[in-house]
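A single chain comes next, written as C-alpha cells; it is the form predicted alone.
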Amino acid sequence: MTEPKKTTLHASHKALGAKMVNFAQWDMPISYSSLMEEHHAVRKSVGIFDVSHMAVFDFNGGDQIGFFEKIFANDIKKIASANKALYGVILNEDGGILDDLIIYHADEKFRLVSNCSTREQNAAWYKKYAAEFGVEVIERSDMGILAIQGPKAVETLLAMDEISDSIKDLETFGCMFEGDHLYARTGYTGEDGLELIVPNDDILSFWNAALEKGCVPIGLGARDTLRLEAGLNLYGNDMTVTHHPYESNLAWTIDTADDSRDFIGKQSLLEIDQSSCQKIIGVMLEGRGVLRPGYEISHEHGQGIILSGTYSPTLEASIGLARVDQGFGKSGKVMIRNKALNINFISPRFLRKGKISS
C-alpha cells in the first residue's frame, strides 16, 4: 500500500491534536477539537485551513491566453486585464466536467489551482494543448496553500507582520502577488477572506503567525459542512466528468459569447436542451434525520438523487445538493431506511455571508 502524501504542515497538525485521514492519497486532518466548534469559529470569527494538498500551476511563454481560452470553458479575456481570479470548468469533448478550477491572474502572470485528485490527469491535460501555443507548463510542488476565512479573516491577517497592507483593497476575487507569494480573495466557506498561495519553505511561519493571532485551525469536516452550506460543488460528488455544466448548477461558469472561440466540449454543450436537463437544487429534509449521497429521491414530475448531504450546523437542519428531473416545485419525498420523507426543494446556496438566504 502506498503511503499517503504529506503537507509541509503536517507536523503541525499531529501536534496541535488533529485526527487524520487519508483524504485522496493526502494524510490530511479531518478535525483537531470539533466539526461544530470548527465550523461556528469560521462563520463568527476566523478560521485558517491547510489546503496545501491542492494542485498548483504557473506558466511560462507563448500565448496563455489562447491557451486558456481553448481549454477553459470561462472566458479568461474577462480578467486578462486585470488583477482578477477566475472560477470555473475544464471540459472534454463530450462536454463532461474533468475539473473545476480557479486561474489567477495579475502582474501579467497566469497561476492556476485544480484538486488534488485530478493532478495527473490534468497536466497531462494541460501540458497536451500548452504545445499547441508554446506555453510551458510548471507544477509547483514546491507550493502550499492557506485559507483564511470567516468574517474576522481580513483584519486578523493584517495584523500579521508577514502580511502586507495591501491586501484590504482585494475585492471580492481579487488576486496580488508579491514575488512568488499570491494572496487571492477567494474562499470554499461563503465566508469572507483570502487565500495565500506561497513557497512550502514560507508556509509554516504563516501558519504559526495566523494561529497566534486566534485564527482556528479547521479540518477537512468542517470545510465540507460549510461549503455545502454555502451551495458550492465538490468534484467528484457534485460534478463528474459523466455530467455537464447544467446539470451541475453551474451554467454561470460557461461562456459561449464570442462565437470564435471554440474552447474543448463547446459543440456538444450547444447541443443539450437545457429546458430537459436535470438540474441540481438545494434540500432541506423535514424533521429528524441526515440526508446523504446516494438517497433517491422523488418529486410529482420525476426523480432525483442526493449527491452532497450533511446536518447544518448553522442552520441545525439536514440538507444537500441534489440533481433532480425538472418541475420539482418546492417539495418532494426522499427515501431513508425505507422510509418516505419530506423534503423542501430551495436554493442550493443556502448562506450567504453566513446569513440565511432569503
Contents of the next structure:
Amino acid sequence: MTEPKKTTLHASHKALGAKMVNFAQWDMPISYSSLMEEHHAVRKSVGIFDVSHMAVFDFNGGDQIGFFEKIFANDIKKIASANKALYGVILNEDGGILDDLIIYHADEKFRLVSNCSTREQNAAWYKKYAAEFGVEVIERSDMGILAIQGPKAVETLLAMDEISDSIKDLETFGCMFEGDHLYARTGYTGEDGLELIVPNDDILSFWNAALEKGCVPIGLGARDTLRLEAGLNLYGNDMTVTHHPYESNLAWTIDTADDSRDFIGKQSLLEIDQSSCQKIIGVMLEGRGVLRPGYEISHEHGQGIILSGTYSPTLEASIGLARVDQGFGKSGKVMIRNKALNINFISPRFLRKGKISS
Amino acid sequence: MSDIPGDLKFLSSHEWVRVETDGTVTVGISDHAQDLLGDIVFVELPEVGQSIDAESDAAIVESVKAASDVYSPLSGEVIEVNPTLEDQPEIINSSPYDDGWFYKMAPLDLGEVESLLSPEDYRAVCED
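Please give the other form, namely the form predicted together with its partner chain, since only the form predicted alone has been shown so far.
What follows is the entire complex, opening with the chain shown before.
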C-alpha cells in the first residue's frame, strides 16, 4: 500500500493530539478531543475543518460557460453573471452520478471543488470535454481548503487580520476572490460559515489565526454527523455512479429549463419515471440503537436500505438517509441484528439553520 | 495510556474482568477500547439469567462511529447488568473500570482466569 497523502496542516493536527484515519488515501484527523464536543461546538459556536484533501480545479481560456453547460447537470447560467457558488452533479451518459461538486464564479473566473476519491477520474473527465471548448483545466494541488462553520463563524473571521471585512457582505453561496484566495459562504454542516480556498503556502497562518480567535478544530467524524443532520449527501454512500439523481434526492440540482441545453446524461434522465423510481428519505429510529449503512428497511409498499446512518448529537437519536421504494408513508421497520425496530420517515433535512425541523 | 488497575484480567479484544471477594466477577471494556470507539451512545446488554461461554458475544457497544461486539472473558451466568448504561452509556468513556462496568456473572470455573492477560501483558497488546 502506498504511503497516505498529507495535507499541509498534517503536523498541526498531530500536535493538537488528533486521532488520524486513512480517508481515501489521505491521513486525516477523525477527531481531536471528542466527536460529540466537536459537533456541539459547530452547532453552538464555531469550528474549523481542514478539508484540503478535496480536489480544486481552475480553468483558463476558451468557452468556459459552454464547457460547464455540457458537463454539469445544474445550469451554470445561474451564476455566470454573479459572484456565487452553485452545487450540482456531473453525470455519465447513462445518468449515473460521477461526482457532486461546487462551482464558484467571481470576477469572471470559475473555480471547482470536487471530492477527493474522484480526483483522477474527474481530472480526466474535465480534460476530455474541455478540449472542444478550448478550455484549459488546471489542477490546483497547491490549494488547500479551510471550512469555518457555526453561528459565530462570520464574527470570528472578521476578527482575524488575515480576512478582509468585505466577507461580511457575502450572502449564502456568495463568493469573492482576493488574488488567488477564494472566500465563499458555503459549507457542509447546515450552519452559517465560510470556506476558504487558499494556497497551501498561506494556509498555516489562517489556521493558526482562526484557532487563536477561538475556532475549535473539528475532525472528519463530526463532519459526518453534522452533514447528516443537515441532510447533505455524501458521495460514495448516498450517491454513486450506479444511481441517478432522481433516486438520490438531487432532482433539485437537475436543470432542464433551457431546452436548447444538452448536458451529458440529460437524455437518460428524461427517460426516467420520477413517480415510480426509488427515493432518498430521512429516517429516524424510534428507540435506542444506531442506524448503519447497509441495514435493510421495509415499509407497507416496499423495501429500502440505509445509506448513511449515525447517532445525531443534536437530536439525541439515531438518524440516517435511506433509499426506498415509493409509497413509504410515515413509518416502517429496520432490521438491526435480526430484530425489526420501528423507524419514522421524515424530511432528510433533520435540521434547518442549526434548528430541529418541525 | 492511563493506568490499568492491577486487579483486572483482560482479553486481547479489550474486555476486562475483576474477581470480587464474594466469588462473582464484574466485566467491562478497557480504557483503550473506549478511547478507540470514541463517544459511546448505546449498549445492548445480556439478559440476567443468561448463560454465556467464555470468548462468546455478551454485549454490543455502539459509538457514534461504529458498533463493536463485547466478548465475555469467562463462562458463567449473568446475575446483574449495569442499569446506568441504558440512559448514560457515555459513563463508559469517563469511567471504564468503575462506573462503566457492563455486567456481573457467577462464573462457571474461576480457573479460566488463569488463561487471561495480566495488566502488563494487556498493555503490551495495546502498544503493538
